[in-house]
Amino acid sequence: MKYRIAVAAALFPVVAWAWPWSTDMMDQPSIKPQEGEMAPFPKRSIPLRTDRVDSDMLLTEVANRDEAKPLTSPIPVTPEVLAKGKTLFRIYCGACHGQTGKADSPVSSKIGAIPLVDDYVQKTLTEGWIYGTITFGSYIMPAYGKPTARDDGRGSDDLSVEERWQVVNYVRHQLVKDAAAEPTKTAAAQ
């Protein structure tokens, strides 16, 4: 019986190719990664994070990024806050802006991510504007605080108010120093 199957497969390779083992999971009707626009989360989904913070000063409600512009960080800059901000930055921001904020990640040039260590971000943009961009997103950047405020519903509720301010503090008070020290670490590793 095995001999007959082998002979049939040799004589009819097209038939043998059509067996189930030739089906590739990539060739199926599904949405591929990074294909199309990100769909909004279903209405029935439950957010993993909330903006519950003990301090009332952190709960400043703003409706959009422009309203956030005059805000300043209510969280004092401490080594612990900067360490938390650095960790969050590397998790959420590093993929697009680079781990050192220099926009040197593989996708930075493809999506137009700006370098966060440049004078434009460090000296021109306010802390509130950076906070508002993290909260509401921008043209290409998803919202990490209030995705429901966007018309397209794109984004997530991943960062609490306190965590967003920690990232702002890190970007403003430590990112440039870490980026300047990075080549030294790379040279020391070689």
Second form
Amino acid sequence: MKYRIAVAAALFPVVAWAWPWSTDMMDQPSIKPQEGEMAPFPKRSIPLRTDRVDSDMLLTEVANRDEAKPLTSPIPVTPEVLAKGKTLFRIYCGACHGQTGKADSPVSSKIGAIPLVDDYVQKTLTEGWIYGTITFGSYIMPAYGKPTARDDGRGSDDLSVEERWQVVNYVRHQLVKDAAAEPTKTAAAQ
Ligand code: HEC
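Other form of same protein, the form predicted together with ligand HEC, not the form predicted on its own:
And the full complex, kicking off with our chain again.
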């Protein structure tokens, strides 16, 4: 009798499916990743990395700023585009070049960020060169499109092709007006 109880006790884990390697703890009522419908993102959350799809028209591949130089903006200058460009400019360019491109941010003079409202950027540089500068960066300026094309790899791929052109359109078609409407910051005001 004792012998039978011992065997039954030894075999109990088989019946209970309770060997250490059993995975029945996995099956529980909690919601598992990728299961069911995804909850919507909280309002104002920001994607860290998105796979963006640019329309074919925008997929002009350029390897460096020189190749970008002859390009002209493929997207129209509409109020919507300018509004998007302005938002991106204030996020990505304002810290160094000033919120309205007057090189009046606290760091502008320290790192030599040039004013973008001057004739040099407004008239001498081509749209393509400005696009190329945003894409690949410049000497001190980091890249915002293709940091991997730089020898030092500095920058991020935060801006899609379309977003970079939106910034170019904003720089060339509205920045000067916005700059004129806003007083230049002085060292005391910062
Ligand atoms: C981290 C600081 C920094 C940020 C952010 C930055 N720039 Fe610059 N940018 C510079 C500096 C410094 C220079 C001048 C030295 C150089 O050419 O690198 C410059 C130069 C430029 C030039 C002139 C290039 C030339 O050939 O002379 C343009 C145009 C320009 N920036 C546009 C932009 C735009 C548009 C953005 C936003 C997408 C931006 N920059 C963001 C620092 C920055």
